[in-house]
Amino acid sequence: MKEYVIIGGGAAGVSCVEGIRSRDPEGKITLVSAEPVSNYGRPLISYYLEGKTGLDRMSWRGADFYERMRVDALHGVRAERLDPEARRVTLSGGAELPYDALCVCAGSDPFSPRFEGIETVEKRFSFTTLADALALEQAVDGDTRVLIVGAGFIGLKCAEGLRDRAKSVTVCDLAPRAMSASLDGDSSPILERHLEKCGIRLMLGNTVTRFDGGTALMQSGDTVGFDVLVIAIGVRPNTSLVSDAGGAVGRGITVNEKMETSLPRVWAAGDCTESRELTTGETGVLAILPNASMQGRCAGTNMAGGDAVFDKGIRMNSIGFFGLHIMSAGSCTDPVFTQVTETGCKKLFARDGVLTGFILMGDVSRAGIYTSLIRERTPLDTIDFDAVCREPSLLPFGRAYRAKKLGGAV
């Protein structure tokens, strides 16, 4: 019986268990997640906070998944060591476990600059992990000040899960634009306008430079108080495993298509790993759960003998901030059309004769066929791209395109 071993319960480590199932009935699979808890969707920690959903709501693949899939799974463990040559994973506490097959899903962590005086503050927490989520509905009440450092969506949205419990939230950012990484000049303010009439005070193109306990002097001058702190500046990919063993990494663990590490028999899904971004060539960390997904589940079909390959990674976002809804996706450099208004926003982005990206803002329905055009490649000049850009449906893509798509129901 084949051995098999999972570093991380996240999105990556629980589509590399159905992979693995999906050729592998029988195999023995072990499981390991530092969390606590079994596998959970991280997107709704906010909605946690929000009070839109409770605990016993938030699992990704139900409470029994482990269960069903014959899996052992060891929460509250870490895995410190690798050893590709003996093929054995070293644990928290001693313990060692052989493998046959190994993937490791290890996700990312989050990081922040060294803050002059950030040891002064007593309540700073950071927003990535349901114990995260936990434990600032214990730190926070009605009359609570909040700050946080990072206008991603990371910090966005955990803004809106404090809105309603705390006495007022303030976002801070070096940047001069909410979610610069994703947004444009075109999209960005009409998500600041939104944000700030739904009672959330921005502070961007300004940072903090010192902490004094609860106040932050800020790049401008300005005093901030606050009683409880959120750094949401970013995550670095959790490579140390790999490199410690002496596998190739760069800004995350280095993978091929088949998602094989340099490592023999090692694999690696999600957060943690580098992949080559189709629409502009280049290798990156493609860190949203859509690719976390099929990463894993290329890893275990290929771990099980199978011969998958991930070669349709793109950017994504896929967000919303109290109703207004956001997508984006790809290279968003070349616009070719351009819809905007005071609530919404509609950018296509096109180079050498494909879909190379979108920003959806208010009206974000259909978006999937724009996320087809991009991993497809599929050429503009073989479509209606008018019709496409301003009512998307696969009408404007021919009878043979359809029947493709919806299995002969044109």
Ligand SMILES: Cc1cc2nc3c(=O)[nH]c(=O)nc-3n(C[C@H](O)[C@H](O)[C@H](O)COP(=O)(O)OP(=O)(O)OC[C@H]3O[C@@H](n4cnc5c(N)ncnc54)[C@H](O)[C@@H]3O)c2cc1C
Second form
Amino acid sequence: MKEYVIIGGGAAGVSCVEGIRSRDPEGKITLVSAEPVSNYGRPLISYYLEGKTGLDRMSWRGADFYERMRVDALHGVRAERLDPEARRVTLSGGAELPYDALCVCAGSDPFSPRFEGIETVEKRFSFTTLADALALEQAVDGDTRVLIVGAGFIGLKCAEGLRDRAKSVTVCDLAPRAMSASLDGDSSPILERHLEKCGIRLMLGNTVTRFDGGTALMQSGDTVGFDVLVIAIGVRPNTSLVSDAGGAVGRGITVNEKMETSLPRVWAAGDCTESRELTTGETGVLAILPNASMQGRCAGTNMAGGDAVFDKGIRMNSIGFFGLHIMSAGSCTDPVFTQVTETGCKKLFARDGVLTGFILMGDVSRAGIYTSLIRERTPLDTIDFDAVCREPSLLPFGRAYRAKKLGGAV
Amino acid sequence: MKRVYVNEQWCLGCHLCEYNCAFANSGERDMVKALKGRAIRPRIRVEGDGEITYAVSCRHCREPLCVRSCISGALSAENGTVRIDHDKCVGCLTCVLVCPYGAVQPGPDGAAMKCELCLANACGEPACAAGCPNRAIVYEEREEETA
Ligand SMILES: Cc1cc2nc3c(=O)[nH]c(=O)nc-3n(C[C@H](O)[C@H](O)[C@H](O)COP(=O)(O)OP(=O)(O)OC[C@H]3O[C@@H](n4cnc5c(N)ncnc54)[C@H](O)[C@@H]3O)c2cc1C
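Switch from the form predicted alone, shown above, to the form predicted in complex with the named molecule and output its structure.
And the full complex, kicking off with our chain again.
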């Protein structure tokens, strides 16, 4: 009987279990999770604070998942060291786990540059785990002024989650625009106006130079008084298990399209890895849940002797703030269609005859038709692209495509 | 496994499937009460232009991107049917972002909504197919090529 070990119980680790079990109902699976709870939808933590979900509904694959999948799940335990020669993982507490196939699904940890005076701030938090959300829930009430450093999607989701709980929420970022990693100069102002209308105070192109207890001294010379600080600047892939064992890592753990690392019998998946992004061909960390889930499943399938490939990784995100839906996908460099209004926008990007990216705000209906064009690298001269630009539908794809997709099994 | 298949050449563009879908999923027992004077929200949509029409609804993909991508775990696939747990869905619409057919849509309260083959409502089998006057939508077992 084969022995599998999975490190991490996020979307990648859980999907790795599903991948293994799709081929091997017998093998012994042990999953090690540093967090005291695993198998929950990590992006749900802001919805929890907002009251849109509850602890009883946050399990990603159901509370009985490990039992159903016959997984021995060890919670609150860290994998400390990996010995690829002896095929053994050493756990916190000293126990050792042997393996025939190992998958590192260790995700990422929040990181922050060192701020002067940060140690004088009494109540400071990150926002990446359920424990963070539960701690914030305790720390914030109707008198609390919250300062969030970082206007990426994690910082802004935190702001949304806390608005109705706190007295005030201020978000600052060194970047001059909100969500600058996925939005452009046409689209982010729409989001910024919307957030401010919804009561979030933004300080963009501005960051904290020094903290002094409950006061942040800003680059602009302003001071911001706060009671609770959330640092949401970024996350860094957890690569050390593999790099310490001599495996190849860049910004993330290096994997090929089968999710194999450079170490024998060691796979990796999710936020801890870096892989080839489809639209640019460049290697990067794709820290989004769909990527973690598909990579995890691919790794698990292969660990159990399968022959799966995942080579369609793209950046994409669907996110909403106070009712405004925002979707972005791929790389947004060469616009071919632009429609911008006060409250919404639609931009499509194409290069070398294929769709490479889009940004949608407001009307996001049927956006998956665009995502599919990117993923499948559909040559745009084989469809009525002008019609698709105006409105995503299957009509411009032609009868043969529809006969195959709607008249067949997909 | 039984599936919904669309025969485009037989579609009359009558939109009856949309009404039958909205009725089957309304929870009402009377069609007039369920639909009259209301904006209907069917999970199947007839689209096309003046000449071509066809119905689009969830294909219940064998490798469902929506299930893999769902951040809340609300979407699941069981025995070939892709279902959505309304209480778990937080309305992020990642499923809308990834569905290649544009077959998932936001529902009236913001949660995502899609075809569940009427297996859980009073109809018991897809109402769109059952009521299609020209067999442009059928629900049947066919020999499937393996993926
Ligand atoms: C607030 C927030 C909102 C988000 N919103 C979205 C969104 O809307 N859409 C989207 O696509 N993505 C979103 N994401 C990103 C998404 O959550 C991640 O991409 C996804 O969770 C990655 O899954 P993973 O399994 O690779 O890693 P993780 O979910 O991070 O899981 C890794 C697990 O491994 C554990 N671990 C690490 N090292 C060890 C060790 N040595 N031993 C044992 N266990 C270890 C960690 O404790 C953790 O539990 C969001 C993230 C956050 C924080």
